[in-house]
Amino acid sequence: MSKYDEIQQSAYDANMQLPKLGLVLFTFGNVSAADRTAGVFAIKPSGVPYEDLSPAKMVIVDFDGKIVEGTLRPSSDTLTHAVLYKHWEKIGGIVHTHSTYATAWAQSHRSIPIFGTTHADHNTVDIPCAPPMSDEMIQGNYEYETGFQIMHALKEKNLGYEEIEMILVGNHAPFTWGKTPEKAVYNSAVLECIAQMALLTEQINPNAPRLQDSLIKKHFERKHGPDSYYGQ
């Protein structure tokens, strides 16, 4: 038994959702689950097929990216997760995938326009695409710098991490986060759906208009506003 059993189980359960939701191929993705009190997170081991995972194989890492417990090498994206946990104190889970449609937008260096109410149910703005990393950052501590790349992109757009819980990294792929690993996985699935819808929208009508402000406000606030009435 480990004192980290709870976050190891949480990280395992969340990781196992990625292939079920069609968000990963082979080992192209990872989820982490944080314990804020202990200052650590559990993350998928690097390159291990999903069918070979278990809760005990989740690696425990601190917010500086140092291994605390575990015999396997953690995900290659561990330092990105560590940076975000260290600077964003209200998140409890992070997901990184190379899901097809969201990654295609990232490779195109394009934010995803807010075309419809499905998008507005979750965000009031375009899903941002962070600019590709500079050569200097790439040649440095790449995964560590990716965390700052994400934070800087939100800051430049005057967006907070609690306001929007998903981003595309230019030439790379999407990252999502949330208060729990489950919410981060949900956000990853929603992002992929919105990315696919937006692509199809532009294919059907290259001049498709953005959603009007009144509909953005209505759909977001009916789910998330002070007088929300969506759900039970």
The other form holds:
Protein chains: 4
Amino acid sequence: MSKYDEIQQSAYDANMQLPKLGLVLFTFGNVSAADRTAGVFAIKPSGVPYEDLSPAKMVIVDFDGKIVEGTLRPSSDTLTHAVLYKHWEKIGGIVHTHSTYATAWAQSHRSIPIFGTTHADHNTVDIPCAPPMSDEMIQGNYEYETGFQIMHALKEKNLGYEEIEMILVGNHAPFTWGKTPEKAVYNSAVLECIAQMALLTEQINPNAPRLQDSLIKKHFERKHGPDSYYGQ
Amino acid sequence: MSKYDEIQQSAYDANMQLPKLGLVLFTFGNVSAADRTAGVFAIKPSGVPYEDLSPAKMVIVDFDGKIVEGTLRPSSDTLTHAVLYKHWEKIGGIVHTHSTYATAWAQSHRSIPIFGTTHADHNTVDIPCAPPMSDEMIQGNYEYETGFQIMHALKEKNLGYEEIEMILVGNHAPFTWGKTPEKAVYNSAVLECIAQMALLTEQINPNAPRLQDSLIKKHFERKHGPDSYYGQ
Amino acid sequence: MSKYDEIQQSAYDANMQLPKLGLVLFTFGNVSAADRTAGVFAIKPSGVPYEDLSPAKMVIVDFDGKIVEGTLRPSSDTLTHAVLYKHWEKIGGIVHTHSTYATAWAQSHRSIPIFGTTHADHNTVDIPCAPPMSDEMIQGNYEYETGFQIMHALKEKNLGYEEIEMILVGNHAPFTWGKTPEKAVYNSAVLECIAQMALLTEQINPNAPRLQDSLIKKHFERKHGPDSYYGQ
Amino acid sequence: MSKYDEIQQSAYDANMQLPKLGLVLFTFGNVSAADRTAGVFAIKPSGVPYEDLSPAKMVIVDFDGKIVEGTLRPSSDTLTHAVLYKHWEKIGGIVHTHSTYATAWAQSHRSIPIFGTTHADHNTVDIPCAPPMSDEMIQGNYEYETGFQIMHALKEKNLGYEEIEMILVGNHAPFTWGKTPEKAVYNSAVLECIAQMALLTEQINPNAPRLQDSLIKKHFERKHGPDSYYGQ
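Moving on from the form predicted alone, kindly provide the form predicted together with a further copy of the same chain as a structure.
In what comes next, the whole complex appears, and the chain from above leads the way.
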């Protein structure tokens, strides 16, 4: 028994959702779950197949990326998770995948235009694509710098991490987050869905217009904020 | 036990078909079933995952959108359903999804051209895309106005709701209907199939012609009308 | 018990393969199995869902399209099957589907170019697309004429029905055949696979060349003819 | 019992992974497993459906392509496997499939550009497409020559078989290899994933740039070489 039982179980459950949702091939993804009181998070061990995972195998790491508990090596993306937890105080879960359509947009260096209400139900803006990192950042502490690249890209677009919970890292792949690991996984699946629809939309009509402001506002407010009336 | 048992069961069964047919991600869809004698319909509660649904959770609403029975909040699209039931006296079921290909056409603001017999087996015309709604309609009673936008779009094309049982709402996603909820669900799956084939057709041949009139007539009449000879 | 037990079972088994292979939505397909000695074939009843089928429900029809045994109405495409059985003496099974990619090529009025060995393993030529039928043929005995349209298209290209076992009917969808119903179903799945790969090939390289003759010959002869060395 | 039990089991297990990973239709693929000490490999029998396979049915062949044990005819691609085992001393498994996206690139005669980290996690270069074979090679000992075509294509690009474990054969389809059959199967699935993402990337942005060198180096070294920190 570990005093981190709860986040280990939560990280395990969330990781196991990725193959069920068709978001990962082999081990190409990872989810972490944070315990804000203890100042740590539980994350998938690196390169371990999903069918061999168990809650006890989730590695406990602090917000500086130091291993606190666990015998396995944590995900190679651990430092990116650590940086985001350290700077974004209200998130409780982070997901990284190489899901097919979202990754294709990241490889294309394009933000995903807001074309419809499926997008607007979750975000009021285009889903940003952070520019590829500089050679210096890559050759330095790469995964640590990836966290900063994500934060800088949001800042440059005047977006807060509570406003938008998903991003593409140029050349690489998506990251999503949320108040809980479950919400972060939900965001990963939503992003993949939006990414596919946006490509199809441009194929059907290369001049398809972005969504009008009133509809963006309406759909977002149906689901979010004080006057929301979606859900229970 | 509710005196609305039958439509609750019917709405439940039809809702559960949506994930099986691959037409919804998470809770992005809803089906309703009408009881014309009682002047009410049963509809999916808002934001409740399909695996947590039960017939008893279906909310009973009248054709003005007023909740008649049920403790859960009905689908956020309830007023659209209500408007259509009120004005279209012969329909018994309505479906709304964000299925991938149909939604991409809606986001593209294009009607789906009739390219082949798969389409003609079900419709004699292009599947219309209602234009995006005006800012006034969106900022007003949005879901209520969506029902009128759908009716206006059919009227403008001189189409009756018994002639065509599916439509795209520009920027948004498809709605389908039918004499029963099962038929409305069937129409949703058919629409998604037609939408995918139409995109592929244009990709294979950007100058693919619309179907000739004689073939449209033949295939539709094989399945519909006094001389039909499809089915039992 | 019927004296047509064997072809009913064979037609049933082959029909049940269509949904398993992802080739049909709802009831959009049918398979028949011929008994050459008796001069009849067993075919799927019209519009009956696959899960409700049984061998005994397969309708027995002669090569002029006359029902010989069975209480259900046969597939609306029955006359097309009858014409082909009557004229092509060595085939024992026919399949019609609206499989997604093959149907998109048919709607595009294009033959499928032979781009690679997957294609050449099964055919030495482009998969022909029969031109859309004339208004007269459509308004006349439509399904009967569809059989002749298929035969004319092969004849025009100097192809025998033993050389190529698959065709697209322009505006409509594919038909495949073979010595047995199992082989005809196999051909349907192969056609769908080839159709998808050909579209993707043109998307990757709009100038992709057709396969060189020597490779067409080699791959076809590996699988077919006196010197074949594929299989057991 | 055969003294080749181990490689028969290994080849069987690896072959059975192909349909599970969605990489084959019917029998369009084969895996072999080598025993370097005995100088032989076990390979799938030709044209036998996956559901009818068993370890004992795997055919034992030496590196000159001579059958050593087994009553079934080996895969028609056996000589290609033999040539590669003979010349590449450190590989233990080979896979050939006609997986959809990789085959489409092969039919397009294009190498797959390195667009992102999913690619760079596994290869530092574009995935090469060997040019179509000459008429002479095809008319001669075709499958034997296919092995040489693969080796020549790597040589021409100054690539070693340990550097890159996957290739497209122009007009035909992919081959992959690895130290074990499991690794070769893994490479087949990775290749299919990369092939799909690369096509989507070009569709989203026809001018998408190849990955910068620093990121190629970083991602490859995370997973490979003395300083790797991926996995356990």
